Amino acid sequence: MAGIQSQSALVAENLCKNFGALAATQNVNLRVEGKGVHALIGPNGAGKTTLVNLLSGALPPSSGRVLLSGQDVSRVDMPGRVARGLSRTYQITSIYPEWTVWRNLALSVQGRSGTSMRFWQPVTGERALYRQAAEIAEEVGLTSRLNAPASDLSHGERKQLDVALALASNPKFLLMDEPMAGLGHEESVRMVDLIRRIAGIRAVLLIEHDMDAVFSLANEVSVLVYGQIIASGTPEAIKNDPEVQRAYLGDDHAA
């Protein structure tokens, strides 16, 4: 893989992770590069989520390296990772429902600023705090839901606010793991106009089982099955590799 590192590019180098004698990863070379959408689709158990993970920092790799922005960051933990620039969203949306959105934006960018450990009462009556949560509220289309409880929600709305929450760090890279599970039509276009807005300005890795949402939104797409990468290419060579039809997209998505 030499050379593949770049100073705009999450860089995944032989990326291997063993859970015993389960390897959930097998040497993925994964390049995601500093604007648009990179889409990673695969089946069921191929081993998705565990190189989000691995991306994230949330697990440590067996074998292999990570790179951020041409810095080796394997073993720098997701906080030391969301520092670099990179973020992610999660399938199971992970906010305090009993708080309002506001409350949860403000936690979130008090982060970013370092100030975690203060108690609640005089951070919230920072100007700033509040008008940074609400420039991201206005972001992801939650201006009109600030005050609400966050149980008060939809899914879909619930959703806006995980991206939220991810982007409050302002990421150079944010990794999405199946942002548009269980939503409604509605919810899925607007999930996909905000993730298409999102991928103007930043890199996207987009980890989603929607194949119309995929293959509208997408620069590039690799396909992961049972632990390694067997084809990346753009959605119209994806849609067209018979490898990729017969291990995953099936003859639907044949020309």
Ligand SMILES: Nc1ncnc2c1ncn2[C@@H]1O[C@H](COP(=O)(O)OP(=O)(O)OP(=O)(O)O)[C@@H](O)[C@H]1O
Contents of the next structure:
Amino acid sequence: MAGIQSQSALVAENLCKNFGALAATQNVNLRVEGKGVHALIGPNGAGKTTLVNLLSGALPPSSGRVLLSGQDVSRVDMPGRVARGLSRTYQITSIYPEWTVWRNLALSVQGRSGTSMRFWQPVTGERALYRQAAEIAEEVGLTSRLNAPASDLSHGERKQLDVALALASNPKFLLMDEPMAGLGHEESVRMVDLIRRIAGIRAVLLIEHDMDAVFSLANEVSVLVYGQIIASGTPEAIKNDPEVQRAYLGDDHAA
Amino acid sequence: MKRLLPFLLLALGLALPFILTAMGQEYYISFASRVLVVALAASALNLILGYGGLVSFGHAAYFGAGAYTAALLAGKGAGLPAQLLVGTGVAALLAFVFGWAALRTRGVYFIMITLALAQMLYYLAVSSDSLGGEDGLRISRAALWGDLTLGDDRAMYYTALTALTLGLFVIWRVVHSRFGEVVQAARDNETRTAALGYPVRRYQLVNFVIGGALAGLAGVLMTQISGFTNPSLLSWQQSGQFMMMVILGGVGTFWAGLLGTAVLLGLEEYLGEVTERWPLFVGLILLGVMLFAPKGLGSLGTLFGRKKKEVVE
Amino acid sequence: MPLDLILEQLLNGVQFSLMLFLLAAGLTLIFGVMDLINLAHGSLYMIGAYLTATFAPHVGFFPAVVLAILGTMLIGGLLEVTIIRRLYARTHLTQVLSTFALMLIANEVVRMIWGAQPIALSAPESLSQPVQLPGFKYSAYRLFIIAAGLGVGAGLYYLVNKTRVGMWLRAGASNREMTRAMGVKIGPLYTLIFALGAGLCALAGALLGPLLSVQVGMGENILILAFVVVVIGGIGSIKGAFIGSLLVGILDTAGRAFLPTWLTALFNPQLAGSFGPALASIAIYVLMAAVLFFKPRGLFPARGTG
Ligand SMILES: Nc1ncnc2c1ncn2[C@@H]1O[C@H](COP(=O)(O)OP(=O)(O)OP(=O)(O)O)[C@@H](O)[C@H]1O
Ligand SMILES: [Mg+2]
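Please supply the coordinates for the form predicted together with the named molecule, as a counterpart to the form predicted on its own shown previously.
Okay, now the whole complex, with that chain kicking things off.
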């Protein structure tokens, strides 16, 4: 299976995860590659976050494999997968609330620029770290908030920071777990914009409930219901897939 | 002011023996040495507990390991440099082994396994003849130069002051380095730190070893102050006391170890002179602080202000 | 080694295990249900022993035990209502240090009331003669402790597995939110559990008092053992506490009794003489480290993973 095309792809192979009797992920096969957005949609509790946890290494799978650029990374931990170019954001924003935005980002930049097993030089002396952190803040639109403690950010700004943290490791693959959840209209528009720019140079697996955003961003859409992928294809094909409409889109999309 | 504080404290530290002598209170020079040495061990715990967020309930193990190593070496005629070097090294090695085992677990289990591992060492010391059993080991004070030994109160004091100053300097550099940044990040949000690509446990283990090594250094000096070691240095009550000091001083703030140690030992010393029942009052005060100012004495000011979330989980 | 000696040590191990279980059972429930690390648990054990020793000369041993249990439960309940309950929502660190402070206070109060010297508590007259077991004589009092321990263990098993309160306990230990959702009044339930734990401590203290010595700080070493038991068994699991107690109690007793002899047989006596006791006393910690290495959440984790 691991042919030439899979050289730069994130692949799930027969992935399963059980929580006790609950099969949260059932035989999922998925392929995220190249550039652009691969959207993953599905109703609440379908197992989307669980799948992200499996792909990113936060959870071990019950069975099946995860391949990253052709290599089996099923037994590689989360930091190991980050080092291989895979990064993620969190549905429930996960930041360092007591730190300033700048320090949050510098920590993240530090991860990709040389070893952090340096014990003696004060980190605040490393201009380059903070400059790159500021560049990322610029990219996500947080420049004016650089010196604010992250706990002072609005919900939307936290979402932006969460994305920025993941971006700082300069990943080839980015898993985004509902980056627009709870955003206001204007913030959503900005986030869609940001995702489009991010996806211009890397592969994004986007989990999102906002169908307009999904269909405007995605090259490919997969539908997850009860832990199973019931359909996969172009946005057009998915929109018109009768099974998807029955199982999921239905009224939701009509509304 | 904040930048000057270390230098003011150092100046005060350097002048203290003279001040005490002028006041006719020379007895307290030796007490002050004890405060400095214990403060070093407490600051080391603050690195692990305050900055690293790891509730290690076995800090006495590394302190005691340094002390016992020094005492064994002293018995073989080794000098102070060898005692300091080997004592610190043994404590670091021990911290590596214990830390490695304990870091497989989290939360309550981590607290309990660090405690149990330290207890293991305690019983080893109590029941082993070569470690002197319940009585521990006596040593003769190490020579500095000429006739001067650490038996001299002032020589001991300045040695302790040097050690604490160097130890705090190391801690300061570590905390503010790239490494320190990762360690604190892991404390505040472990999952995210792993998701940013940091192998969290590795950082925590290295931090644990640094803390253990510094505690070992303090332990070596402790034997020189008291002239002996005994199992109580390894006891869990000693570990509890270190934790008390760190919390009293304000867990995760730079001066926590020094402040907490000065306050707690000072309190014990003072109450000990006033009443035989001093442990009762120490207990009551500690309980009061824990219930009403769990972030340490420094937070007493904000007691009636905004209620903040506790940082260490 | 003669068989009867082995049997005798084994019985001693079981006897100690069961007392350890009394402490560990309370500790694991308090740990599991209220998520509280209680270092003052050993103080309640000490108080139980002191109360028994105080009442025994006046009312006789067995009534004294009952009085001590009631008294300690009362003290435990009061402690829970006034102080402990403020600690549930706090961090483990705060809990450890607060209860550490409580322990210091308890030691000092006991010293104030009863003095610093150990006080006498002897086994009841009726159980002072050894009994003839097949092959050897064994202390009647120790046999009584074994019986009492088994009885209380069975009672606890019934309470936890067959009664409504027990259902709440099990629910609480595996899922706190669930207990709330079931509409159980948390406050009184917690007080009850804490008092129950105190009563079990008192019983252990009362029964072990005549074998060990009743003195200030007597609860501290056994407290650590009880923690080891709880961690080995899995936090919140009564069954785990029972198995853990047996493992720890028997290993500890047998280790002390046999290891030096075995070592002497294997190595030279001098080496065995200096390492035997040391090895025996650390055996249980090695066991704990080994258990946590393979099962980081103990043998019978009560709470689901995650
Ligand atoms: N650690 C866990 N332990 C037990 N069950 C879990 C765990 N994580 C998730 N689940 C269960 O697995 C199922 C899938 O959860 P998941 O969070 O992956 O859904 P989701 O698709 O992300 O939902 P949402 O749209 O609400 O974010 C749910 O029934 C959830 O309760
Ligand atoms: Mg989700």
